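Just the one chain here, laid out as structure tokens, in the form predicted alone.
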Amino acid sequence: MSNTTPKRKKNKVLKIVRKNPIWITIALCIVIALVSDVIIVLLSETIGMYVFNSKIGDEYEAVSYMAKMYDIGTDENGGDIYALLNEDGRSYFITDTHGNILYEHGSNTMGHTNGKFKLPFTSQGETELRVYLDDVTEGVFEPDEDGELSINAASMFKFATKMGEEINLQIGIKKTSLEVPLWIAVDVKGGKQIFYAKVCGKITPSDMIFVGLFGIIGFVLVTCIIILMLINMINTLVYQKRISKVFFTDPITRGHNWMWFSFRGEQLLKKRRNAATSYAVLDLVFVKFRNYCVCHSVIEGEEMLNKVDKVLSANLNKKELAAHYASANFALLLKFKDREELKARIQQIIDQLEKIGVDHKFTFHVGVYVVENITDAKGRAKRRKDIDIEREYNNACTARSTLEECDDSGIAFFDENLVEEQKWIDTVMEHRRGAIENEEYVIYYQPKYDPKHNKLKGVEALIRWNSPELGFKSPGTFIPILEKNGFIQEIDHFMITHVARDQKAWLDAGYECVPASVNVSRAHFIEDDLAAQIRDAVDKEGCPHNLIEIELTESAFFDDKKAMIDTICKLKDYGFMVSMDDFGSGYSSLNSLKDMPLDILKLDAEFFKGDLNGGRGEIVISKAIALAKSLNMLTVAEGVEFKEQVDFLAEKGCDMIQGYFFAKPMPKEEYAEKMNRTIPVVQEIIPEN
């Protein structure tokens, strides 16, 4: 399964801890703000509308009442009636239905614009009247789909500016009002006739005061909630920058963390316009912490964290970031010029973070993964799309892995030969179950000889893995990974059965079987019932105790040392022999020598390369002999290839040797046929690449 999912769920909590609503916030604000104030101008153009059309209202009485009177006077005392209407001083003409003016009376200045006012209380009820607009009212009034008029609110402003300059409007009277013109227009004779009077809107400053006191309301509302909302985004704002501050801050140097490095890395690798830098991503490990942490106490080791944070962080440039991964580890993304340029300015980091503590020089490995550049066919940078942090980190970090062994202070670059190890780790780990179900796990067998009288006296077994698609391969390309990856427990069980239930086979054919030691592994040791299930898996094959060895590395004497006893005498018990392997190779314990019951005691390799003659090795051989014979512990020595080596053990009671110069290791079917036989020594044997 690939990493996706993880990741989709990091960038699903990473955008909901960056979502930001204060622009939902703010695009709400000013929406509100905008309806608001359409809704306020609607609602005073309809109030003024209203207020309007009530004034109209009772000059409509009137001009209804002349248009009344010219029905009724025109038909009883002729044209007598118009000196009558005359006398109301209203301008007004009379028209017939093609529009030819029939009388006229004070001057006619009625405009074109005309459209129809609802009047909401007249004595005939709601009534609707044609009305045409004056001279000076044009634009005023605007007629709607359906012909009725509303109020233009900046023709109306700039006429009422227009009055008060060239009527007489004398502000600050009480009396003072503004007079809107207009005509309307009454049916008479039937409809044969067009009745047209002129009438004047009166609008005073209370009714101003009215509609200006409502919209004024209606704006001090809007304020009071644009307001709320505008204090209630700061709020959210200052919350969640609080918020994004805590999720983003590692608890312990109180800098950045991961999650802030993986998205503001990203963010960084991606822009186009960082693509034609060249950036490198480091994983920094400050080494030996648990031990400083054991050594004084967690709260220095994390003031000594702390202090890691403040030196990286000095030592960033612009676009450059660093944050705490996890435990002792530091994430870093820098820039650079070339590869040496980078190394300098790291070793400059190095050199700083070691002088951290006072009575201390502390060591750091730092991996570096370079960010590969990314061009088009013509040589120009191009936005770095796909990027993966996550990825760049955890490929420092497998450059860093490569310093483990080490405890100075050192820089490791990734290369592809790290892909190749990784990958061949994940073929090892995919195929493990496999080669064991399968038996592709084979026993090769080293014998071991008495020096004196060349005699076989006893013999290793190894383990080779003889793949069907991957080939033959030699212990040393997969027994390290399957030791790290915990699968070396099921290695221990198949080697041990499987060489019981050869010497077992070999007794049964007639021959004279030796011990024959297995390799078990430190891992295995923290198993209460280990001497049990290592009993238990010999009997099942039916071998003998006495010719199984068990080996255990001197590595494993420093782990859990009761432990180790209490198995060792249980193995003792039950039959077995155990023996110390590769005594020397480490920083071996006298002290563990003098506790642990061992019956064998293998010198590791290393002493036997290079020259004896008269040196400290032969010092130091001499002694772990004498040593063991001391101790009643058989002494083995291992890796022998010279004739003069063999002698000089000879001579000082080695038990046994085992090495090229007698025998390479073999298959089982090749290692039956020295068996019962005395090899005579012979010429050396050229070790194998």
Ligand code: C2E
Contents of the next structure:
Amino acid sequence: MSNTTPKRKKNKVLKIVRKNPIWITIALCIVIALVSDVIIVLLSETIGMYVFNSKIGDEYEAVSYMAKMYDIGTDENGGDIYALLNEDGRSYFITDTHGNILYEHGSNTMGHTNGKFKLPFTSQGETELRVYLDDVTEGVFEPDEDGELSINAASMFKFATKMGEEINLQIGIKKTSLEVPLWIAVDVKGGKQIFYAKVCGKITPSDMIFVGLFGIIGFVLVTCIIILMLINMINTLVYQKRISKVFFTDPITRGHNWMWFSFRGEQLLKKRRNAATSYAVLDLVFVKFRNYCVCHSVIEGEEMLNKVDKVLSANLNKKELAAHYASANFALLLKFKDREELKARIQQIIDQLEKIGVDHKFTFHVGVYVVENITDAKGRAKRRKDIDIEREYNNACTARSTLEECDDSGIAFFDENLVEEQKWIDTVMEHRRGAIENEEYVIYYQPKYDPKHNKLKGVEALIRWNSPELGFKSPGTFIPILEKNGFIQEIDHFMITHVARDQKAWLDAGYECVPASVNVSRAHFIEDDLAAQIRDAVDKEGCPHNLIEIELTESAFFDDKKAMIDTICKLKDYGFMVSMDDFGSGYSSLNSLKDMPLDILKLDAEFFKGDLNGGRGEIVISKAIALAKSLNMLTVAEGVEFKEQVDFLAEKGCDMIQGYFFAKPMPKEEYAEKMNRTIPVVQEIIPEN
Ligand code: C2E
Ligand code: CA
Ligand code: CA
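Since the structure above is the form predicted alone, I would like to see how the form predicted in complex with the named molecule looks, so please show that one next.
Let's see the whole complex now, leading with the same chain.
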């Protein structure tokens, strides 16, 4: 996993993209649409009022005036007022509240008595009600011999309404302009009577043009606004798509990147799904990708990553994801029904990936974190709101990191213990410098004895971590972590310096010092000047070189053999002894022995666990001792706990025994007591005059 700062930046960008500004655009469009609607309604109202005023405004005033005249003019001489009103020449009639006509005057288009409409001044055969639409006769209603039209009120009203609104209603006469007869009703006599007067609104072609123009302008305006809004929305969508493409595309593989993976992945994982199907988050690593880039070129390396991305994408099913995370890491999200099936599928993908190089068989490590389904009482999968894809991927990475870099391709599943392990790794790494500075690392010494005479012949210095916070820790809990994460050089240097210092102090104090061996990690052996570094550190403490022995673990011999031999030779030239630790625990020990000019062979403790395997173990040990002797090497047997083992080793000529039978590793004060001590000669210092 890379550092967290760019990750945080990525997340911030992702959040902005996720916020989806399209909603802002849509909200803006709605506001604009509402505002334009309001404007159009207000305009229509204004124009409607203008048309009404210009067409029948005056007429309305006149009718109101007539009604007022009638209202105040009626007294016992009511007849006079009718004469006055009739002078106006306008058609009008007055009814009571039941609709009975009390008085009528002029060419009323219709009145009604006993449910029949009566056409005004109609004599039989003379007048007819003609209805025209676009100058074509639509229908004719002829009055009966009494001059009355026996049309039912509802159908007549329908016609009248229709005619008034849409068609040119004339009585016997065709006209080009549209005349709309309107009856204005005014309550008179305190609401006991109604005064109806006829007005006529004329709609001329210029009026039509005016209204038509207004309609067209309104339509164009609304259309423009809608088009502008649509353009804006499309622009926003296109822009967003482009931005998404930039954010979600990996610059190396040109495929999807981590941001896309985390965005889509979280959506998929949070969804409710079939309880029988689970998801797994995978971290797939192209092992030794850097080496490939060094041997070939960065461009070729990137081409390989491209190929990996293509193979991964080709292996995906619906609703599965793959993306380049960073460096040589890829993230995958796969569906599966059972773990074995998932494992087989991953293996299949690895098999394909191993062959992407023409002349190389590549190695891939895969860490798997299974996202467990949470089910309800009925066994159905529930929605998972607690998904954090970054955390799940991290877990997959933790599982993957359990595979050693030198391992072949492999798959590792995450389990909860790994979290604890990871936490401990972090603790060790966090405290490593402070532990050196505060002298929390302490040295224990485990003596090595000559089994024949039970005489102290040597000692191994072993580290312990006495942490005030975490307690007393044995090297197995932190040395492998420091070896893997790159702090072992500092530890080795600390040990050599302190052991040399202790030896020098004991020497000065008159102890009969024996060689003390110090473990030097294989990781340290890649440094060219290791022998010189050791020499300088020991010299700085003033310790004789023959009191320091360097232990190399057998596994270290697999690395650069030539460099190793070179360093061993230098160390020997400087006067240090060099031993091969854990002999017998690896599988190429004999081969290493052939090439390395070593002084001491340390037989691994595994040889002495349990009985000596009914004679076979004894044969192997005795032959190993004999082999060492013939190569002029001393032998040390490690992990010896029983008297029989000591006797056996003494008989076979083993030079030293380091094991609990004689002594466990102990603090330096305790070890000092095991050494013989000659009282040092105290030289009298004669002061100068
Ligand atoms: P090692 O170098 O093989 O050290 C011998 C280990 O065997 C020691 O464990 C010692 O306590 C243990 N041992 C000795 N005799 C017996 C016995 O009779 N029975 C049993 N059961 N165990 C016995 P320790 O001290 O825990 O060290 C473990 C390993 O840690 C060492 O294995 C060595 O690989 C590493 N180590 C310890 N100190 C250092 C150090 O200063 N530098 C480096 N690089 N590695 C160190
Ligand atoms: Ca050792
Ligand atoms: Ca050992």
